[in-house]
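In structure tokens, the next block holds one chain alone, the form predicted on its own.
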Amino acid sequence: MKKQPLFPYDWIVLPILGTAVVILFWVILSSTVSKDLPDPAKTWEESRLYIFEPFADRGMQDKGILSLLGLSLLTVAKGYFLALLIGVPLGFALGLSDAFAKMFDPIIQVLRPVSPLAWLPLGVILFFGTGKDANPWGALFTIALCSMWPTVLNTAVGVRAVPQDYLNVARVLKLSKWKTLWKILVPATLPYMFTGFRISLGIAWLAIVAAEMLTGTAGVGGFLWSEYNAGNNSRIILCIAAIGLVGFVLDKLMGLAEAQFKTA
């Protein structure tokens, strides 16, 4: 039996070494390739106020980093819920009906690869306004439309993968269509759905950053765009780091929820 190391080498030492390599590369880039790229020390100096006062509110975009992330996460949660509300029933319809799938699957395949930046001019600018007149439905529209496709497609695949024996048992027991759905189809499809949920959540987080950048609404994406216009590269890096960390945490939380479900 292989002896377990006393020190958690794999998940402490190696990540620290990887981070050190990235920081060293960052220092080299800032000193040789681009003088406009602030080094780690300058980035920290110009950004630490937003970290030490995470909930400060000094104006529409001038907030602490946790306040900005909170605004973005709230919008993402609403748009993501809307995506699941639409995506799950649509996925079941595609999986249960061949005629429905043949009618709408080509349209889904055309719409699925469209970038959030392509939908924003239609959904946000034309219909929902920008800046002070921005309607939160613009961001919700973009998040829901861009993030729901993995849930739709994985749910459809899961429904089609339900063994025929399960459906035969339902017929023998004379279960109604509603009971067949909730007692057989949904439990059998949930592992596929969770895969779709996880991918959809990542896309939703990507979409909110693009939506806020284009509309100028308050949030981490809007703050990034305002700092870009102000020429403050250090705070752009702060936003990138915050966006990446939140995306990492969201993915891990969804992974834990999926693992918890599988062991239940």
The other form holds:
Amino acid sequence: MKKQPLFPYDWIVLPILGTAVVILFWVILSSTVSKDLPDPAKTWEESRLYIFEPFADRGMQDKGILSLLGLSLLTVAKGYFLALLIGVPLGFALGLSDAFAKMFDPIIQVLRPVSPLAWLPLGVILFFGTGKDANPWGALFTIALCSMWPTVLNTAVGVRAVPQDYLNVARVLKLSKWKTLWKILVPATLPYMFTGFRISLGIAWLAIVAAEMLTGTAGVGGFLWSEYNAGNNSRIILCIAAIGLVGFVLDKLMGLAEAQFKTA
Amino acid sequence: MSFLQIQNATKSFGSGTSRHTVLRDINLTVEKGEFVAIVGYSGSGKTTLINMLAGLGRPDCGSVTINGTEITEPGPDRGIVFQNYSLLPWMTVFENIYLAVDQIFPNWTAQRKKEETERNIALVNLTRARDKKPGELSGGMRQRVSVARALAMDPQVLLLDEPLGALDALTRGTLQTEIEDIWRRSKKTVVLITNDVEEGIVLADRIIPLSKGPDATLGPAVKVELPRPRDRKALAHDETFKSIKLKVLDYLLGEGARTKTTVTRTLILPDIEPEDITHQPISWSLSSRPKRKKEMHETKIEI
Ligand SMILES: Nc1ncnc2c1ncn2[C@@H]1O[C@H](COP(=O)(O)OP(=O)(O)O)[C@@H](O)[C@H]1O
Ligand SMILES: [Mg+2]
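Would you mind generating the form predicted together with its partner chain now that we have the form predicted on its own?
Then the entire complex follows, led off by the chain already shown.
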């Protein structure tokens, strides 16, 4: 159903208005109570370099904004795909086997709400003794673990929601277990899975910043933390804007992919 | 021994206090090549009955046999057209039917399987819709795909569960003629479930009423001795036709309609529209199968 526009071009005018209100609030805040908060002009002045030289490499953390985002995205991609790789089969097992669900549902429900910040130290500890650089591996572990749950649970719910009719078709045609999985269960579960994938990606992106901040790994979160420690408050705001924009774009992309399977 | 036989079968669902008997003392014999129609109220247990023949559900007691062997599971000798068609929405018409052909004739070459699939599509006049998905088809076309899929198994028995129940009256008429044609040409044994007495008489050699549930049972069979092919228009004034209809209705409205209790139950509606799960809140609990909202429909029925 398409809504009537409130007035011509409301889809462009209203968002600009909303953003202006927020910026106005920011200006007032920075000139009254929060004197350390840079105002928009100062923020722009001090962040410009990072935007105009997006791929600059001036040091371990001191890079152009796109370089930083690229590093973070790379870590997220690794952790996220690890999450899907584990999460989807785990979800199918939970959805298909009552015994398996009864065994692991409680522990999953307890582990699920734990924040990435809480997991991270454990992740780093896990890799201490392995001779590898524990920090990036711990970050990867945290991202994979935290972003896995929505995929696991949505897949499991989707498998359980496969209509009995489709399963009857499989029985009448005597499809093998394997064929039933690939021809019936997976396609019937895909829309649920994609909802899970989308939520998981959002969480992975949330977790990366926390992970980089705590471990000091290079990336947009690590940069944010080092700039905070150096007192360059403007660039904290730059980072927040960049993180938000990337998260928004990722969610939109997943939304498009999800829509492909909506009617399947 | 008859070709297809149900003897003293009883079927209940649920356990403990919620246990209820749906079918009781069902006896049915179908001869090879015969067309039998079973007509009854909705909710009386028609699908339960045909599921027993298909091997999708076993009776609590009694026996169901084909060619003298007990039916314990579905098999390629029994093709079924489900009440809500049960086409796989992510596959095209061709793929839906190819899936059946591929299962039943695994040793054929890909080319031969493809030809057999095409032949079955042509049989139900759907060649032009070959590459469409079920969501893009009308109800009548989906019904045809479902029939073609059942025929593709080349079964000895065709089980039709209210195949025309979801269609408008005019489409029903056309498809009735098609079903009769298919039966005459293929000489398969057909068990047709319907809620329309006239449809049963037009198509079948024998029509059997199923009483109102719970504890539904089959009434006396009525032979339909009308010459074929049957002309639906002319039949309306035929005396034999009228007397058969009267006999069946007599049973359904009289003895077969004893009022027992009132129950509230949740019907599962045929899921024909494409799914839209975007606005459906996901339940995080894994304890039960989540029903899609659209499937549920609460009704109160007097029985
Ligand atoms: N799997 C099931 N579990 C519990 N009750 C069922 C099940 N299948 C059917 N029933 C019940 O059996 C009765 C007959 O159902 P059904 O055979 O689908 O009727 P019909 O096809 O004649 O409309 C209904 O009351 C229904 O609720
Ligand atoms: Mg039914």
